[in-house]
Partner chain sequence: MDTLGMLGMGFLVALSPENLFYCFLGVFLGTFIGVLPGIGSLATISMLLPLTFHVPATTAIIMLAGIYYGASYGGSTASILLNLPGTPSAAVACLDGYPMAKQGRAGVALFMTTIASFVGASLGIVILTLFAPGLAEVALSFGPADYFAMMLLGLVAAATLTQGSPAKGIAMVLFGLCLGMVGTDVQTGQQRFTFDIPYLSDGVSLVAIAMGIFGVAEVIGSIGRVTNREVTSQKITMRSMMPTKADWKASWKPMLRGTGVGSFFGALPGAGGTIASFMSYAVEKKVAKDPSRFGKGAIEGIAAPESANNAAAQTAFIPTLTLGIPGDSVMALMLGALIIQGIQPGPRLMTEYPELFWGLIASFWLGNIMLLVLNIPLIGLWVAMLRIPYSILYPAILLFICIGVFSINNSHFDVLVVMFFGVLGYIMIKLKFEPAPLLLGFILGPLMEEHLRRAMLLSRGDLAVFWERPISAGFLSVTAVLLLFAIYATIRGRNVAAALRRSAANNPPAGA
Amino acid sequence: MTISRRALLGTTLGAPFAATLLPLASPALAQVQWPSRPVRVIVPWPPGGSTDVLARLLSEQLSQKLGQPFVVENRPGAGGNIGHDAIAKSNPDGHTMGPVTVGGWSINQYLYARLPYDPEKDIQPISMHWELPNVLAVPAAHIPATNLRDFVTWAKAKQGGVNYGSPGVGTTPHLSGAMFTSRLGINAVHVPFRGAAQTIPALLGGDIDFALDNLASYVPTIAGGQMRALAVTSAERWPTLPDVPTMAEAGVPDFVVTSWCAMAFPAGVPAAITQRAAAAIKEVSETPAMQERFLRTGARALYGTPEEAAARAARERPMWREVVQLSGARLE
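Could the structure of this chain by itself be given in the form predicted on its own?
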């Protein structure tokens, strides 16, 4: 099965999220007394991964802007479902929020037999948070290929096939790897880990051959030369890796897949609080300093209205349903 050009290109290019929010200084939002105490930020992934790092960057800046601590609490497990469920079931008073990735919004309902939360009813989008490509990374000490074409040739010739790692079944790295190996006719076995903190040592030790993982987690090892970046899954070359080709440039057309994240409240938070939170995220994220900090970690800072975040999640669901079917993944 192949993924259609329309499905891949039409849903993942991440059109700019033009903000239509009122500034924090407007009279309407100035009357909203939020936050009135520390805000708990539930991160559904382990410490050190891209979602955790980028949530902490945003939380730090929101604390400074709004005058209350934004305290990060990691609740990993079950492909993010434990943390997503904790967000969904928290008190809807605006003092619990968290980053919900594309998996939580658009993938897990097709991957799991049942979810403890309904992504369309139980979680209230606040604003887009970030977007990043996946990068096809190989360990320089163990893989001789220096470009994607040579890697495909090497992988096809390797007796017994190759192994690729991801931070878990049903994540965008897993699904990207399944798409890649299926499209190229590579005999491959998926090896799931709990996160990039485990995947990267396995790569460097030669236990697995490659990963099509979130770029943010791989920036240090790519910069240090331990990993080779053979291609990125964005539509255009990534600003911080100008010498790394896109999948299309490397010979794999119609392969545009980005991971993204939106900040969210539980459903039921008053609209005025959601509007104020979205406005704060916009003001923080659109500053050149914040844009630069995100790029240095491998991501692009995004922002926008709650409606825009919800629309993107809905737009991508058909594509991810098809990709999950392609992968054959199913979890209880």
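What you see is a predicted model, and the numbers here were worked out from it, not measured in a lab. Residue numbers count along the first chain shown, from 1. Between two forms, the rigid core is defined as the largest C-alpha subset superposing within 1.5 Å. First, how it differs from the form predicted together with its partner chain.
Once the rigid core is used as the reference frame, the Cα position of Glu236 differs between the two forms by 2 Å or more.
The two forms, fitted on the rigid core, differ between the two forms by less than 2 Å at the CA of Gly79. Lys89: CA moves less than 2 Å between the two forms after rigid-core fitting.
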Contents of the next structure:
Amino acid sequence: MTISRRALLGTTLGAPFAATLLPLASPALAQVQWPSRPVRVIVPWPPGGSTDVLARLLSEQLSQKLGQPFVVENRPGAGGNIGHDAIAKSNPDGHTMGPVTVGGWSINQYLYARLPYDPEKDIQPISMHWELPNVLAVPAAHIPATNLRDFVTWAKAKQGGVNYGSPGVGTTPHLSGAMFTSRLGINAVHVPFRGAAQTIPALLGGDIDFALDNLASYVPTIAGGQMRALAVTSAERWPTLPDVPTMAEAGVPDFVVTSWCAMAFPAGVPAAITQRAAAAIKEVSETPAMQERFLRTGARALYGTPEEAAARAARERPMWREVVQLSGARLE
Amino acid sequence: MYRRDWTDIIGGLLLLVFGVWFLWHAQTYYNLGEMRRMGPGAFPAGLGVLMAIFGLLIMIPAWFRPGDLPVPAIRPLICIIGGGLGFALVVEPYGLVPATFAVVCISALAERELRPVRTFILAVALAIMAVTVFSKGLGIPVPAFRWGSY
Amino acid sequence: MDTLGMLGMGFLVALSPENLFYCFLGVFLGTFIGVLPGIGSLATISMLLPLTFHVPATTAIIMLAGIYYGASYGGSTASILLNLPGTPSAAVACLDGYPMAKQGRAGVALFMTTIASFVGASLGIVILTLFAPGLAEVALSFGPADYFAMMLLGLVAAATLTQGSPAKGIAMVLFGLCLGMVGTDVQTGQQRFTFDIPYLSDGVSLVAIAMGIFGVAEVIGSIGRVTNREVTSQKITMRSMMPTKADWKASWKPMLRGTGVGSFFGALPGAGGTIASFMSYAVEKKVAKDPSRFGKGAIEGIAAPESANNAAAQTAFIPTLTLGIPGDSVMALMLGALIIQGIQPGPRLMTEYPELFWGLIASFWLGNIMLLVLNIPLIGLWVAMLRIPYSILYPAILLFICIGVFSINNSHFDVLVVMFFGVLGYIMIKLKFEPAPLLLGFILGPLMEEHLRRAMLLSRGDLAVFWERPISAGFLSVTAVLLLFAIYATIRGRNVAAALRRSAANNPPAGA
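Form predicted on its own already given; the form predicted together with its partner chain follows:
To see the whole picture, the full complex is given below, headed by that same chain.
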């Protein structure tokens, strides 16, 4: 256990030794307890958003489970790219990780003219972390339709087309809105906002007609009756909104679009550490308490192997590439 | 007192130059769009024009009235800014304590009278406080020291 | 049960020992982080979030809310003492608070801000209690065109924030608007004025600008100029901290007006305390008999914005609690805390969880009383700090600026930004440009552009929306009246301020 002793010292004075030794000594580390010192969890989004809150929930559990603090560090900016890049460029010793959302894995490479990192090569998935669906929400006071079919008929008939809101260009709500309106032939204008906190008042005030936005922020107003949920974009009905049909049930087949997130290391972390981290995430995430806690914030806690996460990222890339092209979004 | 009000002449000129540059940049690189769908360049272009106009409005009358010539204090300017830059460059690779020393020691040069011992004591005291209050107390994710493993 | 009965029950909840303790913990932490420049309640609350899983929901939210409004109490302290705005909304307190400190009246200024905070917050709570549902309705009826018209009025008011030439004031507003353009365009995702620096893609941080042009520039300007401040020669007595009768007389009306302005802006999602405090400063300057005193230590100039800021901190809970729509990111985080506890904020919160809703409201009152008790004894301590020789104080100030700004995004880039704005602020001092209009332009600019373009997008390019919507038409006519008065007064060579005072008295800021 000499290495872990030294690594423990590393938090104070022995850092230079530990830092240079760790990558070299990685085969030996496979048998060694991970983590041997505090782990930085780089969250590429500002404090308070879903990604941040869920990462903090997981970090707290992992700290308790593994006996080392998991310290959340927010590195927001550029659609998550700054934080994703920070994860990709960090030292691959297993002591820096972070949640990377579907944008970071499968969308941003088609959206941005250039990315500072390569999602297929520079980041190593550990395990799935969570997913949440989008919900098609309309303001009850302004839209007569109570089901998706009626809504589509109403939208097609509306003079001058309809307006849909999103939390910004290139976000999954924008892209799924573009996919929805083009697939059903609805004449629609995309109105970007800075987030659901702006979109919801605009919906309730009747300025825009619908949004296909991340479900979590809409639950209060849906429960309160001001907003009507016409469909969710997950494959199955969502536990907290059991009365709302899926897109397929509502008559739009083949429309499964969820926002998801997987924890990631920088590429080059020894497989043994990655496996161990994945196992730890599974252990804390599969407990009913954790599942329940995630559901309340609007997301479903996921877990799994690194390979599963990589496969999902790869599987969704063609779809997002097509949708990005369709929406015409292009960012620098 | 000078024959012309150089304070406002310089100020107006800077605004004029900035406004013209802002307009040029907006027009060259961003789409102006139309009323229905205003482009990202429309608002900045308008601002650039207004800035330039106000630059002229400030500059022209100043030419015809007496005023002052502003003289900057170069040494404090360089040392204070240098201290901040020192912090920025040191804090991520080396940690909070070296960064504190950088700020305190560089900014202390701003004064004519140098007091090396006092500056050193101050740096030590502030470093201890910074680590206790910010890294330990408030949990800001910067370690006291960091070598290499960034 | 009627409102009073509900409130009584709320007090029973809030007065339980556990809730009292967490309330105190929250306001204490809030005051502390509010005083530290750059360390905001957002980071603190997010760090404490996991702690709240282990206490009941009501207790958790009472503590987090305490941090939130406690921080807005403490924010002005560093502005007054060191010209260093700890939070964006406290930048206004620099304008008259710092001159007061230079005149040796730091204690009075701090005392008055504490009182003003208390008044603003307490009345804000009354408004929150009585009018929450109504105000939420008003907020919802604001469309993009209305927001644009309101911001335009704000900008015209901003031009009057200056003490010197109006042309230089307007130029600074414009410059602030230009700085606000930096970052990603919301409508198209285009990067503007970012020069391929990814850190600039979300724009320049407001705190970094404020700390640069106020704090860093002041440090540069002070070295060599002040060796020992005027204040050091003074004895600190309780009397020297107490506002005089004249101070009280000059302050109570501004506090009430500030509360009105603050309550209104707080209830609008996305407006918030910063705009509220600037607006109330502008209002005070307009209604003042002698506007030239502002910026030189006028006590109204701190009393009104401070009560506005704190009233806004309370009424910001209206959209959060009644609609489940967070007004700002701190609110979003508190919503998150509630949701994790299994409580769904929204229209039904008041009826489904009355003990939480009214317990929280009652805790606001208790928390504000605690803040009052906590802050007044601290004033002596803060003022004593000014006796530290400047050659020791300024490296410490600079260090606090650096750490505070660094902590916003955990990025050294923001420190570079502060230093850039320090140089800019110093140039502005030398060229006699004022920072306040620049800040307001910076805050309002992006919002204005966003709402204008959104309004055009929704109306399909038809400008008629601006006069067809009553709210927008109302704001635009007030703006037009203000402008006409200004032009008229200038042409007639009459006292501009007197004319504006009359117009402002006839048109109090909407809804307030």
